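Next up: a single chain in structure tokens, the form predicted alone.
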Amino acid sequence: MKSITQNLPKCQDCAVRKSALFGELETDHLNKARELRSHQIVIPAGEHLYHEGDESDKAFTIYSGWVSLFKNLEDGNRQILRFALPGDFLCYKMGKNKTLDHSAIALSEVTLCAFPIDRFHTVISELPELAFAISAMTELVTERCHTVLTSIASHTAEAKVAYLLLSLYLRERVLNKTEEKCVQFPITQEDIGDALGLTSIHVNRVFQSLRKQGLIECKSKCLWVPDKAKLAVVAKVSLPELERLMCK
């Protein structure tokens, strides 16, 4: 883990600002909001950001990289709660209970903007717009999680995997505008299985089927969806609605 305290990127020039907490703030409020950030942290792939049971004294915005949020189950398995991408806001707890109920691990090298939580009390009193920004971020994450549950709960394994692939592809595509066909995709088939309640063998079969249908290409930690509309049909989801939700 590496800590960076100097020459930090300016919030107004941040590549992920539109998708991050401060994207909800007007430009003239950014200097005040920037006082919240203490430093950046760089975490190598495979290392934990935090563990379930830790007490949170900092909140984080993902500046770059992918993170898996998960819980270890009593039977030794794990349940991935969601995959967090650049712009996502993690670890913010303002109540009396500061104990985290899940763990987080870097799926790729991750850079985080760190915000000591005790600074939020002072800044929010001076900048109430920040409280609204936090509320908006929380509402968006809740809406995405609810949509995932209602979209895949009773569907086939193929529909579940198609939904997850398409939703992550859309998010990564809007975050990293590039001429390349494929986007970064550092998660494994085992990760997908742990997120959807499927075995990695079952996920592999679905991948083979989606490839044969020409719906995805996935190799070297990159994902390409040649026809989003066709994959949306398999995922049993409205593409415009999913784009609205994932591309905010």
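For comparison with the form predicted alone, kindly provide the form predicted in complex with a further copy of the same chain.
There are no partners or other molecules in what follows, just the one chain.
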């Protein structure tokens, strides 16, 4: 883990800002908010950002890279709660209880913008816009959690996998404006199983089937969805609704 405190990139130039916490703030508010940022952190793939049970004293915005948020189970398995992508705001709790209910691990090399939490609190008191912006993000995460719960509880394995792949594909597509047909996709079939409550073996079976149907192309950490509408049908979700939810 490497800390960077000099020559930080400017928030107003940041590629992920529009989809991040400060996305809706006016420029003058932005300058005030930016002062909150203390440093950037670079974390190699596989390393923890924080552990379940830790007290949060920093908040992070992901600048680049993918993160997995999960709970460890008594039987040695883990339940992945969600995958966090650039622009996502992690590890901040406004309430008095600062104990974190889950762990976070870097799936690829990750760069974070870090904010000391105590400064945050005082600024929020003066800047209600920031409180509203944070709450808006929390509400979005909760809505996403509701749709994931729905997908996991009431659909087949094929629909669940299709739902997860499509969600992540849509998010990555808006973040990364390149013209390449594939987007980066740094998770394994086992990660997908841990997120959906399926074995990696069954995830593999579903992958074969989705590939045969021409719904996905996926290898070596890359994903391409030739026809999003078709995959949405298999995922049993309305594509416009999913786009709204995933791309803000």
